[in-house]
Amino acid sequence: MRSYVADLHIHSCLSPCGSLRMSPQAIVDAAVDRGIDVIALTDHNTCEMGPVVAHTAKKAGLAFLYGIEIQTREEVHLLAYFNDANACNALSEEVYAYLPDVRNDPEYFGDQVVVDEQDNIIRTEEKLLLNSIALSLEDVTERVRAHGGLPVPAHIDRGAFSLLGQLGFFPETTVYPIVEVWGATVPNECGQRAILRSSDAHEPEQIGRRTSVLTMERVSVEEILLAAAGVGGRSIRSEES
């Protein structure tokens, strides 16, 4: 059993809201500088940058989870975590197909660029990623789990783009053992759910401003679920720098 300092909500330069400085190396360097053991890349409605950030992270000795932040039809942001690139990519392709065919306006929303490990721009994503897809929260959650992923409602205590902000309640038909909370106060609606805190970083300086300590045998979505349930001494506790 080991305790891992984790920041599991980080955006790269592919997210329109992410700084162009959020290259793979910049993300990894910031995580290493802040003593983080595990990171997850969670760009909006895509995981295309996942493999290059994963490779960069592993070279630096960081564990990595593939992720994506999906904006559902209800404008709820749902984080999805995966152990491997193939599963995340499969979901990402489904999500992309349900994105509205709206062109990005870089001057308004920000650039959406795919880069390599040397910060060279490979291509520019033309479709606006920061948009709601034509799938419900329940449908997206089922698809995440069907691909072997872990769905976690993002920053549920924010007024916008959150489960409580948009719906005002947790759906009775869908169980979420883990939720991400942004502020210091945990909403009463969370009940006994495990609380995850992460930076939601859009700039390198923001990485690690909020972290969680995951005590578990290894880094995997299965172990995180066991930690949420407190099985065998596993646990999740949050920190704020």
Contents of the next structure:
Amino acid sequence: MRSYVADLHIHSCLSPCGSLRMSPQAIVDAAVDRGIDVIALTDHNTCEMGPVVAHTAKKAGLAFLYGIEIQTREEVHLLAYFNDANACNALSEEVYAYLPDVRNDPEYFGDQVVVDEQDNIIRTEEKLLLNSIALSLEDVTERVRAHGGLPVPAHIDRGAFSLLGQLGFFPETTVYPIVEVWGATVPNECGQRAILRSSDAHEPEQIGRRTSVLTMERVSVEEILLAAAGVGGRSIRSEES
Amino acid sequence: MMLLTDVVTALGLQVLTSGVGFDREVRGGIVCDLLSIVLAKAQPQDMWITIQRHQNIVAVAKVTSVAGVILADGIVPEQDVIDRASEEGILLLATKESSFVVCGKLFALLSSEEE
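Next up, the form predicted in complex with its partner chain. The previous block was the form predicted on its own.
Zooming out: every chain and molecule, the one shown earlier first.
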């Protein structure tokens, strides 16, 4: 059992709103600099940059979780975490198929570039990634779990793109043992759910501005769920930094 | 006094729910797709115009006691949402017209009565 400092909500240069400076090496360097042990990459509606950031992270001794931040039909942002690239890719491909065929306007939204470990641009994503897919929150949640992923509603206390903002309260039919909270105050609606805080970094300087401490056996989706339930001394702690 | 039945007829709305009455009075309206805002602002005797089809609309309509819900833009929720609304006595209505057009017609209808 050990305690991991975690920042599980980070955007790369592939997200239109993510800075072009958010290259794999810049992300990993910032995380190491801030004493973080585990990161997750959570670009909007894609995980294409996952493998290269994972490789860069592992070389620097950082643990890595594959992730994606999906924007559902209700304009709710749902984070999803996976142990392996293939499962995350499979989910990401389903998400992409339901993403409207709207072109990105880089002047307005920002560039969407896939880069390699040396910051070379491999390709430019033409479809606007920051858009709602044509699937409901419930449907997406089921698909994430079907691929072995962990769904976590993002920044539920924010005014925009949050579960509580868009839907008013937690739907009865879907269970989320873990939710991400942005501010210092945990909304009453959260009840007994475990609270995760992460940076939602779009610039290298923002990495680690919020973190959580995960006490568990190893870094995996299963262990995080056990930590949320407080099994065998595991825990999730977070505070606004 | 304007009743739901008058609104449904005047606006040519499709009735999605079954077994829900049309005898409630309508006095105003709210147009919003963010359920947190609807929860905070909707009044009983409002018609709620939205394109939000998530299951939570039934609970929000119940809690706020709005007179009825109009789903605009040809949006139709899943059958289980419609069934839930029927069970809860929430009138769900649908139209292919936009929220803008529905609001205009409803506003004109309610204003005409005041004159």
